[in-house]
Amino acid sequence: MRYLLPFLLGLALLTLWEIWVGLAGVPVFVLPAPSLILAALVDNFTALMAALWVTVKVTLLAFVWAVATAVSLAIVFTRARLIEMALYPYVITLQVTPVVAIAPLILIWVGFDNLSRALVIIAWIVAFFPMLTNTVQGLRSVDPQLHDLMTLSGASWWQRLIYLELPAALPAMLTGAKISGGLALIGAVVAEFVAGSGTSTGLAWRIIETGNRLEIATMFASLALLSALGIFLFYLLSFCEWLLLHRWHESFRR
């Protein structure tokens, strides 16, 4: 039921949406018909594949960045107070700046010739702060008495980490990792949007194009297109949290 009843609420809705959209005359500039919309992902299926997979791209290599810097990051600040009270302001400066403000400055930094590259810096200063944060606050959630173990014990200071730190923050992790896989893909169109160049073949360049040649039906295939694309992330990375901690963590014994 879990999965049938989302199922057939999204199918009556779209049942209801075909039946409404002919029955008030709606133009088809204004909103298309769910079946013209899939004409017009049949029509243009290869092109907007080709997109999708830009998108796929800039997404992915944002997040992979965002997962590895931010959990570089955290053990650094875990371990030395001093570098986390230096840093962590302008981390938060990073977080708290308007993407589509700076967007322009890093394209002209990292010039047009390298469009790909500036699309993946945008994305992942968008996707990197929650991963950060996350991660930080999962390394310093271990219970001070495994700690106290790991002293009688004689641990180093890696094996510590390894053996302790890192699978106690696994839960905190994976849920930074979920949040920081949508931002990532927000990040990535926002950056496509900014760039505002025949060059960015995205999905969200797909969006401005078509709408602006007002095939609307064509526009709303790329808009269901990217949000496939996120659920498909947020469900893999939910299995991936299963995969790991479905045996151990308590959150899955419920």
The other form holds:
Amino acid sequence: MRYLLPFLLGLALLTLWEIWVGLAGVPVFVLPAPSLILAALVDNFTALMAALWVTVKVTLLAFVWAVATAVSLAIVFTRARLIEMALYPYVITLQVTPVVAIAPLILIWVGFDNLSRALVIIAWIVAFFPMLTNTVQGLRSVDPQLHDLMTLSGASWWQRLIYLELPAALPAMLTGAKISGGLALIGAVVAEFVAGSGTSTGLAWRIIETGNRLEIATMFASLALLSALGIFLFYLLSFCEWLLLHRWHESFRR
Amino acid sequence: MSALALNAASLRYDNGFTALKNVTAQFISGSFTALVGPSGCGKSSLLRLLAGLEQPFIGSVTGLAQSQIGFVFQEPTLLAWRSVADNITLPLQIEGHSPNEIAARLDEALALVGLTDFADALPRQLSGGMKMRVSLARALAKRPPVLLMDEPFAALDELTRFRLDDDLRAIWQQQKCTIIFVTHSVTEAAYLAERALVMQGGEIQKEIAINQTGRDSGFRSAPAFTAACSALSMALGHGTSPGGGA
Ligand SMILES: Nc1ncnc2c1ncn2[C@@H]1O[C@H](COP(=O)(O)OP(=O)(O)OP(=O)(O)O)[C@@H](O)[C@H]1O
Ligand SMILES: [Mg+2]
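With the form predicted alone already on screen, would you show the form predicted in complex with its partner chain?
The complete assembly is shown below, putting the previous chain first.
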């Protein structure tokens, strides 16, 4: 039922769309029928898959980097208050400055010799912050009595980290990862938009390109692929969450 | 020789609340002391001070290295993602014992608290009393020279509690460890300990030695036990018996 219901709803809406577009005679360059979009997807399959792959690479690289750097920095923050105090305003600055505004700068600095690296950096900036704050919060909210237990066991700082803090922070980290995963994709799309030249060939660029050429069906097909990628990422991370937490965490108590 | 001592120690928490006022007490090596008193009088605070988990505001604490201390917290304090067995062996793992040694101590500790069948269970699958027994097993598996226990049996049914009381006495006699045991129960204090410290409002009000004659068999009906119970009840609340029961 969980899967059948949304599926049936989607099917019904698509059918309505198809019928309505046909009856009302909506021009193809405004809203193409689902069947045309499907046809466009099939016709441009190899090109679209190549574009998808480019976007996937940027998204995943940015996501992995965001997780790795955010978790490392969160650990440093919880160990050294002074470093946190010193760095935090800058992290905030990076977060609140609209990425679209920083992107051109990054493209100039990094992008001229290695465009995909610039794209990854832009997406990374977008994905980084929620992972950081969630991990810091997770590491900070460990039951103090469990810390006492580690103290009395004579745990070294890394034993404390491995045995207590990281597992205790895992639920918060995974919440952060789900948000960051989605943001990495948004970041990748924004980066491609801003890069906006023939050298970037991801899905977002396809959308601009086909838009300019009024190949609206292909544009919709690219859009559908982007959504599918986002949904796939979300469910992948939800599955990881389930895998890691369902045995012991309260949120998975039926 | 005293294993632990508080020397005119005061404890003040960050919010400015003074939980212990000018407390002096000696805990002779190998002694069994019960700590009784109404809720909020500072029993847990005193244990935390002795364990070095809090620092005295004034005065000093003569203590041991933290690795020498076994601590049973008032709450089970288990790692939710670790099985019962892995919770019990965590301190041993951190101390770096050999796998054989760890396995042997685990079996012994599990048997002692009657949780052998639950070695692979996760904490959320256990009842409150079972969790508390895991926490007890964890402290005992460490075989520490000093055991600080904060109402370890309060959540248990009476039969289990009586059995564990006896087991604890046996462990104490066998390992000659120093035990400081917080309890709300007058009878438990009288049954277990050699002396009881009665606390009130962050101070030790009274020290009551518990006559050990008739200790060997059926101490619960020995005159010395009854005498200790009424002496403790008197000290706690002028005849009424706070904390009640058992
Ligand atoms: N971390 C803390 N910060 C501030 N005040 C605290 C803290 N811990 C305990 N207190 C206060 O210190 C007093 C003594 O607390 P403590 O936990 O030692 O009592 P207790 O005798 O163990 O009580 P109970 O029998 O209910 O466990 C209480 O009034 C409590 O409010
Ligand atoms: Mg207490």
